[in-house]
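Here you get one chain, nothing else, as structure tokens; it is the form predicted on its own.
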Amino acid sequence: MSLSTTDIKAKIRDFIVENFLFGSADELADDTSFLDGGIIDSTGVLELVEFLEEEFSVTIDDEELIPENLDSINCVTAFLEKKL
């Protein structure tokens, strides 16, 4: 499977809006921290992890659950092409 940048962008994107934001895609920048915005909590991250694993055929492993990989659009798109 072979996605550009902006296609992944875009499904993460949809997928926080749709779960999250209800809708509302107002404040959310590719650089806007989930977790300082409140965007996703501890569970929401769990959520966004059996996403991106379905998705993108990914496996993601335990000590891979860090901010530096999943706190924005910007950080989940770079982990997941590291990924991919």
Contents of the next structure:
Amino acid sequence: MSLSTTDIKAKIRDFIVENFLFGSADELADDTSFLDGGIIDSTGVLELVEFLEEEFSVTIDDEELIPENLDSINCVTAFLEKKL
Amino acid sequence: MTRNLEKLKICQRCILPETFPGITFDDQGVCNHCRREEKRAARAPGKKADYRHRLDDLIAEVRDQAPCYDAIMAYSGGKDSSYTMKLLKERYGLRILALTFDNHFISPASLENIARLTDQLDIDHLNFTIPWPVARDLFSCTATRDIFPAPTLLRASAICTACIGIVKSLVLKTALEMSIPLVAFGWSPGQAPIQSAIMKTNPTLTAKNQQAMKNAYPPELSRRLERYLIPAVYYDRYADRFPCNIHPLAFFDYDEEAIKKELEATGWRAPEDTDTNSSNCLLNAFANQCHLERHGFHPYVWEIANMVRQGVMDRDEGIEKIYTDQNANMVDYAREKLEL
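Okay, that's the form predicted on its own, but what's the structure of the form predicted together with its partner chain?
Every component of the complex follows; first up is the chain already shown.
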């Protein structure tokens, strides 16, 4: 069963809120930059990558670890939709 | 002296307080983070074993390949980085370069520990000191102004965030310049999760992260700090040298008392001149106090709550660490030194 964009966004949002905002979602819009907003740092990106690989059964290569793919809920969703 | 916990609701299982952003409690007084952790706990042992294998494989791949050093250790002289360095040296036989960022607040006892352990383990050591006016202005700024985004401050005080930001930059910069394949940190199991315990660094993400840090500071201070960050030309020049970050304490057995005992056998001594959450820094108590006053929760509470939840720290010990008043003399010492 394929996931809708809304479903993907919701899963990513839940992960970010639980793991990096510790349950407080006030400052997280779909286009909020994770890095500029201090939500995750370059280390935290790896936690996100592991989650994406496990949750969506995708493999993410080192060269794909760029802000364009991983720096906001919208970026991650678009990146995942290309891979799924 | 512990603060009056009768007036503050804290989780019955870990130690997170009701003042922690986003926290909720169920009818048994257990917080949402503890409930979430229940699902993960079952998978933890297998994951730790997996990460130990991954580190074994990584080290087998890189050891003795670089010109001079296999790993650079971000070395504060505290117990966690001392133990990590000892582990990497004795278990893996790595050629290590230790780098200490002297922020002008390293305790004298810690400086002795640094010298003793690097001598004992036959490890080369770089001490990097920035001019006092720069350090003073950096810590004064972060103590008095809200310059970092709120999410950053859930895990650490603003002063620690500023200091660690420079440490991370310095070790990465040195690793790039000296072609060192591993950058080691002594993050405790509560400080950084296992998922990021072995991580290949990456030029574009690092650049974005460094830019975010530069943007956080007032322009004049940012300009003065620039030389401690990664120069723009390095991202292309050393693109193939970006190292792996490792923090092994996330997946090796962790017991504070056992670690101290093992270190003490080498001559390392637990400093008596630091606060309960640091074994090297005389600025930490002041940093904690500023954070408590401005945000209403202790900056170490997330880390210590994680350790209680993971069973690597006793809950009473966690409460003692977090809900004991900051030592007033230490707070005053730093405040006066910073001229605040």
